[in-house]
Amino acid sequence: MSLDDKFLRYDKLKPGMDHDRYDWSMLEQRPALNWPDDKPLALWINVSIEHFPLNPKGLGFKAPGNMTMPYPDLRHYSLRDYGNRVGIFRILEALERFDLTASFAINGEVARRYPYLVRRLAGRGEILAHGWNMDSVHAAGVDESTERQWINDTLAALADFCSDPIRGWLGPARSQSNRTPELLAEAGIHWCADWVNDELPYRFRTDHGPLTHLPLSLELEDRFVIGDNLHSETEYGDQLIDAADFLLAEAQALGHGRLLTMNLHPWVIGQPHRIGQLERVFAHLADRRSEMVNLGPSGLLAAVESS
């Protein structure tokens, strides 16, 4: 018996990724981009301010960094409250002492557990929502009025800290199911920063109008290199540090900007073991400043919709 010819078509199927959420195209084939002054290579770094439940539920999936022995884990839990009484504040003596600026991605939770906080970072730079807490992963396993809750309380929390209504998302552990970037949109969020397909900005269709996606490296990130990769500290650095050359001299090279991102834990990369490594990125950043700017989500996609 042969198989139906139904189950070997799909309606889909189109070069880079089975979907009709955006137009694919390679990257050598945009039109160039330009940052402002010319620079050639954009930097956006922004701290991911998290709170991790003592007592996941663990609904759709576990996000890295949560709690994994039996409850109480007070060991992995206060080790993530540690980042938000002392890791953040040594990533924000490192980005004062090199003239640098960040944005914050700040779960909603955290607005309610750490006011102080939450106050102090919405007068260092841009605010953008990070899902309700850490064990609030958007998959397909969530219904679609608590994804919606989510959201809708994220936003509500961190409103009382911003002037602005909050326009920019990235979900924790990067997370979406299939409608996520429908409610996304429908709850006013005009950009994300989950999807990791690419290295510039690109249009993302929902069915609430567009979304756009600006790419916040994986692969350079702090918890994903040192906690999942296993690499030193030293390692860390040097990779981010290469990252930042090979960018620069692409860019260059071909007339056409690039973007490097830096994704940072302070719960991981605020520990005193490490905080200098990220120091000595931030220096060698700062040598290079005549030919980078520093932009945070806000900056880099207007001067994406100008070029």
Second form
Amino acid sequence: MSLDDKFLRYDKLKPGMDHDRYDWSMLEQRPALNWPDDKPLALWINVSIEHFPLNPKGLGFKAPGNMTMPYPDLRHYSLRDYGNRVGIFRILEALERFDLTASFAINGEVARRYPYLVRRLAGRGEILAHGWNMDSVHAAGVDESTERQWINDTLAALADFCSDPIRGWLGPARSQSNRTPELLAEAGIHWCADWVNDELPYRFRTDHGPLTHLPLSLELEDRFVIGDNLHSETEYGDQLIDAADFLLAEAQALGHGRLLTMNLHPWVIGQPHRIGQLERVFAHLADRRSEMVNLGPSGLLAAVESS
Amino acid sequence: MLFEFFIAVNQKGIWMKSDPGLYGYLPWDQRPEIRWPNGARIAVWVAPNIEFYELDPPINPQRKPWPRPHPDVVGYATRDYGNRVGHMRMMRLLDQFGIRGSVSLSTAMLTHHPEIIDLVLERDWELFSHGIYNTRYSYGLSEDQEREMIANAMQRIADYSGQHCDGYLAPALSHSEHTIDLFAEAGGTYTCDLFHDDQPTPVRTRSGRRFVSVPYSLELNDTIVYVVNKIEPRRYGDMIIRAFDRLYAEGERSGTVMCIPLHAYQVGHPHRLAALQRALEHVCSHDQVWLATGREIAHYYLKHYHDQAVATMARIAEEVA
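Same protein, different form: I have the form predicted alone, so give me the form predicted together with its partner chain.
Time for the whole complex; same chain goes first.
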């Protein structure tokens, strides 16, 4: 039997995108972007603070890093929790040592479980919402009311620790359903870092107004490089250093500001045999301070607006 | 108190907890200052797993013992190699450094291959329980069945060696909700089943007995390293050295623990032992290292630091309320 005729119809074949969320645009054809003090390179470091429940329901799908063994999967539960007890403090020390700042994307449930930790982080950098927990993946098949509840619960749990309303979002597993952007905009979220299709912020449409999308590299993420690709910690460090050097050289050659983003997971890079490689990267970046500006997401967005 | 908002979810007819409820929050920057014996900064323990995998075990509905149809010749023989070839090599290596192993023991080995256990006991190593067979999982056992299995294994260790079994690593890291409660009630002192920390931590069990977690390691476990994470032998040696250097440095503030979990069927191969030797040379070239066994670490922590850690956790938990 042959396929339905729709397999030979191309309804969305037109110049640009096959959807209306954002406009087609090539990085190199945009007007030159200038970072504060005319630095060629900007650096955004984000640390994702996560809670993996022992009893994941896996609505939508199971986020990477989830339980894989039969219940109760104590090995993965406790290894993820290691990040919130031990690993994050190694990252905070490394940031302090090299005088770098980071933002913190935090699961709402972490604020309920570990208020001590969230209080400490709120004093160190900008907070963005990272969904309720690592078993609340926004994806097709999840009820609208469930998605809305996850978003509202997350913002409410984090609000206690922040003086300003939370405007940023990084979804668990960076996943979205078709309605997630609307729900985020409706909840007062201004920007989101789920899509990994660019190296600079861009406008994204929702029925409730614009939602800026910020780049946050997946390919350079510790969990992705080490956990999915099984590259060594040394390789992870080398890849970040190569990326920093490449972006800096490109920015200088083209006269366009470039942005290096790092997303860190304390349960991955906070391990004692790995943290030294993050420090090696931080040292490399700190040495380039005369050519680099270290911004949080709000600073980044402001710089793009004013450029 | 722990977290009062545990959510139990009914999945496939089983009520499941969102949090195992075994320990409270103890952030790394709020630790009591731990000093190991003789002022050591780090307790290093090596845990050789001495295991028996059955050729034709009963099939647990929740986890297949072998990926291939039985007999899984390559799977079985790979593990049997450890018993026939690997253990003696690994023992000779540890002897060079005066390291006494803490043996995670499939207690069926006491019957199948007591020759290996005699070599262990000649060296004054510790035996702790790793169940009966590594092909018999805890999944699906009733509480009574699991209690019987735990007691059986502990009794085998006492009968053969005269040692009290203080520690438990559940067979193949398979657990029920009651595994750690049951082991504590049977008179155990420490669990190796939790990977949440680089120091011992108090563990809360339903009997209220004083009981601790001694850090074992998944990340530095040779089987996870070689089979799951596909890491090269020399890189494994580097990882041990890097972990040691970091934990040794941090141990100046508060003593840390590093475990090197080994399996003769993995690390006991001729192409892998040199990298381990290099790592052990590095560890043993430092002077503020306490080469200990799991039991020694557990008892020392229970005696000197357990209660202080409980108090710190209680103070931090007050914030939750």
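Numbering follows the first chain given and starts at 1. We call the rigid core the largest set of C-alpha positions that still match within 1.5 Å between the two forms. These numbers come from a predicted model, not from an experiment.
- Residue 14 is among the residues whose C-alpha shifts by 2 Å or more between the two forms once the rigid core is aligned.
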